[in-house]
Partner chain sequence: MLTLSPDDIQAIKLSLQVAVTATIIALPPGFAVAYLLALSKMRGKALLEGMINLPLVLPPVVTGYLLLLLFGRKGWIGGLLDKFDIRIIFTLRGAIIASAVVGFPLLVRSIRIGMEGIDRQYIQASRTLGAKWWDTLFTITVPLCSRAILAGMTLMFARSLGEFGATIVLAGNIPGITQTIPLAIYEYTSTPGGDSMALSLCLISILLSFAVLLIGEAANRSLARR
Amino acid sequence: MFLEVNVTKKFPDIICHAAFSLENKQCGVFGPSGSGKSTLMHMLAGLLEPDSGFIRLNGRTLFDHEQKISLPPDRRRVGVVFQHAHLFPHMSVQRNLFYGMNRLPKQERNINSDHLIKVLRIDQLLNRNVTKLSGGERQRVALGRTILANPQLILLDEPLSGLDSTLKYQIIPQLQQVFAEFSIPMLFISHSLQELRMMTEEVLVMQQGKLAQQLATEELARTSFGTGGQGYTNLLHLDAMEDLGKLLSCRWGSIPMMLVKAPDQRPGEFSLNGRDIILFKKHPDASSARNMLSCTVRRTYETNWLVGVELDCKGQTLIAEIVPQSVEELNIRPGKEVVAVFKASAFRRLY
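Let's have the structure for this sequence by itself, in the form predicted alone.
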C-alpha cells in the first residue's frame, strides 16, 4: 500500500488537517474523542469531501480539489467497518457476506471466500438472520463482507469499542489472523492504545483536528501521552501452563514464569505494568515475589516523572519504570546486568 494524503476540512469550531504518506500495511489512527480520527476516516472513504488537498492510493487519485476529482465511495476501493456493524437486517448472514463481492466482475474477486469464512469462524452462522447475532458475530460478518468486496484499503473505525473486554480480546486474535493471512492494508482507528499495539505497527496521532505525530506504535506506548499517566504496559504471550496447586508455572518464550492460579489456565496474552517491576543489582537472597529474571539494560528514556528502562531478557523485551534516583543508585546504563523482580499476582489476562 502507498497512501498519500494532504487534506483540510473546516468546521465552525475546528479545522481538521492531516498531511502524511504511508507504506505500512498495518497502521493506526490514535487520539481522544473529538480529535479528528473519524473525520479523517470519512474523508478517505469519500463520505465527507475535504475543502482542499488530495488523496492518492497506490498512485490512483481518489480526491484532488484543484483537479476537481472526487470519486464516490463505491469507486474508491476503500472498505469501511464501523463501530456498529450496519448489516442489512432483511438479509441472512450469507447474503450480507456476498453483497459486495457479487457486484464485482469475476476477474476482480481475489479472496477465497470459503477460507475467509473459516478463519472468521462464521461458517456455522451463514443461514442465520443477522438480527439474531451477538455483537462479536456481527463485527466478524461486517469484516468478512468488507474483505470479500476486495478493497485496496480497509478502514476500521473503533470496531471494538462497543464490545465488552472479554469479547473484544476474543475477536482481536481473529482480526490479527485475517489481516496476516489475506495481506490487506488497513487503517485501524481507535482511542485505545492497547488495541492499536495488538493490531498495528505504525500510528498517526490526532490532536485537536491536526496530525500531531507519525511514529511506531511501540514508541507511542512509551510516551506519557501514550500511557495516559498510568505507566507502560508490557504485553506478554505466556504458554506451557502447568498447575502447581496455588500457582501456575508457564513460559514467556524460553523464560519460566509464575502466575497466581486462575480458573482460566489457557495460554494467552497478559499485561504487566512497568511500575510493578523492581530492579536489583544482583539476585536477592529472599523475596516474596515469585519472578526473578536476569536481564541486560538496552537503553533508558524519560517518561513524565519516571525513567523507562528497556531490558533484554534472553531476547525478550521488558520495560520497567523507576524513579530517577534509582537509576543513579543502581548505576543503570546500557550493558548493565540487573535482576527484574515482580509478583505472580502482577499479571492481568487479556485473552
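I've shown you the form predicted alone. Could you give me the structure of the form predicted together with the partner chain?
The following holds one chain only.
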C-alpha cells in the first residue's frame, strides 16, 4: 500500500490539517476525541471534501483540489468499518455481507467469501436478523461486509470502543488473523493505545486537528506511557502452561515464569505493567515475588515523571518504570546487569 495525503479542512472553530505518506500495511491513527481522527477518516473515504490538498492511494488520485478531482465514495475503493457497525437493519446478515460484493465487477470479486466467513466465525449467523446480533457479532459482520467489497484500504473507526473489554480481547485475535490472511492494508482509528499496539505497527498521532507525530506504535507506547498515565504495559505471550496447584508455570519464549492460577489457563497474551516491576542490583536471597529475571539495561528514557528502563532479558524486551532517585541509587545505565522482580499475580490476561 502507498497512501499519500496532504489535506486541509477549515471548520468554524478548528482547522484540520494532515500531511503524511504511509507504506505500512498496518497503520493507526491515535488521538483523543475531537482531535480530527474522524474528520481525516471521512476525507479519506470521500464522505467529506477537504478544502485543499490531495489524496493518492497506490498512485491513484482520489482527491486533488487543483486538478478538481474528487472521486465519490463508491469509486474510491476505500472501505469503512464504523464504530457502531451500521449493518443495514432491513437486511439479513447474509444480504449485508454481500451488499458490497454484489456491486463489484465480476473479475474483481476475488475474496474467498466462504473462508472469510469461517475466519470471522459468522457462519452460524447468516440468516439472522441483524438487530438480534450482539455487539461483537455485529462488528465481525461489518468487517466481513467491508472486506468482501474488496477495498484497497480499510478504515476502522474505533471499531472496538463499543465493546466491553472481554469481548474486545476476544475479537482482536480474529481481526489480526483476518488482516494477516487477507493481506488488506488498514488504518485503525482509535483513542486506545492498547488496541493500536495490538493491531498496528505505525501510528499517526492527531492533536487539535493537526497531525502531530508519525512513529512506530511501540515507540509511541513507550514515550506516552499510555493515556491517562496508567503506565507502560508490557505485552507478553505466555505458553507451555503447567498446573502447579495454586500457581501455573509457563514460558515467555525460553524464560520460565510463574503466574497465579486462573480459571482460564490456556496460553495467550498477557499484560504486565511496567510499574509492577522492581529492579535489584543483585539477585535477592529470597523474595515473596515468584519471578526474578536477570537482565541487561539496554537504554533508559525519561517520560513525564518516571524513567523507563528498557531491559534485555535473553533477547526479549521488558520495560520497567522507576522513579529518577532509584535510577541514581542503582546506577542504572546501558549495559548494567540488574534483576527484574515481579509477582506471579502481576499478570493480566488479555486474550
